[in-house]
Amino acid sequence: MSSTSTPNRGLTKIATNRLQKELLEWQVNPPAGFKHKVTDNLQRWIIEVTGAPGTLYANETYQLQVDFPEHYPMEAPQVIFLPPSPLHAHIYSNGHICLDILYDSWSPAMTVSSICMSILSMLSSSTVKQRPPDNDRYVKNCRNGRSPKDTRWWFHDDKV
């Protein structure tokens, strides 16, 4: 069974080739950690993330889902984790990432693994697990399936 089964309404010719040769790329060489769950949407994947060894989140296991839009990857495609969304000062309880390539930082160069290990990298460099100190508000504005690609986000903190 392929992602690319059916066709996927919405992409542009350049999305879906480069999502193919990207889904290609994974089943040949998957990265550590992440386990991408096939389903017949190649606009959007629900990837599997285990914490790596020796971190605050060593074997705990996460959903990401990663929704592609029309131009990808000239956009960057919106990454949120599904509940339960881990404990991390960068990660709201509503799934959303406060992650700088996700949104500013975007390159059309990056791809889903590229974000994986950026996300699995933040995850492991975590000393504390805690919500952001804005949580609850953040959420609270959030409602009704607001996407965090239409947040202004301010990345100043890299250390957590």
Contents of the next structure:
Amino acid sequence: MSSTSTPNRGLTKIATNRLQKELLEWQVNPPAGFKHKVTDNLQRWIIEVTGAPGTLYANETYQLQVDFPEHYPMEAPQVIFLPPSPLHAHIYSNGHICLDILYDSWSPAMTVSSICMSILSMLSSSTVKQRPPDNDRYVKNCRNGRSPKDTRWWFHDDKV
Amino acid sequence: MKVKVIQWHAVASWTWDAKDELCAICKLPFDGCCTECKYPGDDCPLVWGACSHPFHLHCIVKWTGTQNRAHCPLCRRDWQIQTETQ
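Target state, the form predicted in complex with its partner chain; input state, the form predicted alone:
Now the full complex is given, and it begins with the chain already shown.
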């Protein structure tokens, strides 16, 4: 378990520097619909997201937990929804998100802001509130606290 | 009139020929250096991909080193260093 009293312990210099810059940039220009909850822990961000007006998730608020690895941005952060997670065909009830940029398609040019916008766009384009068809099986397999980054994801649907 | 130059003091400035101002990986200016370096210039050079995207050499090498098949962080094309100035 990480402790908030020893923040940034496991981050390289480039990771710390990038995150400080991203935090500063976020404070000046936060992505619309998102609120960063202030803590002293640079390595774990808790972000509140509000569904965009006119979409299925309008006025609903959810929380994202973003954990940065030692070698960020060479490695993607781990991004999950804290329960309760939104009902969406690519979001499992344990908060894991099936979104390629968080895994195979990560690029070090991406930022927390750009991830947030991808997630909001994924929510906004949803036409039906439902769990992925394999939700129960997947969540059962993750019971030992497995990270979504250890899942072998299949990305098959670009539309939602 | 004859002028005798006793001493002259030259001042020069340089800048990288990179259109984007910030390295997309470390988000630091190209005219500065990457996170790990102290001095910009020859100590912390830029490289351009065949796709024409520039990065600090030290930054892109850290990225390509983690990949089996490296892609440009900005356009996802296969990463190859541009060999000739175009």
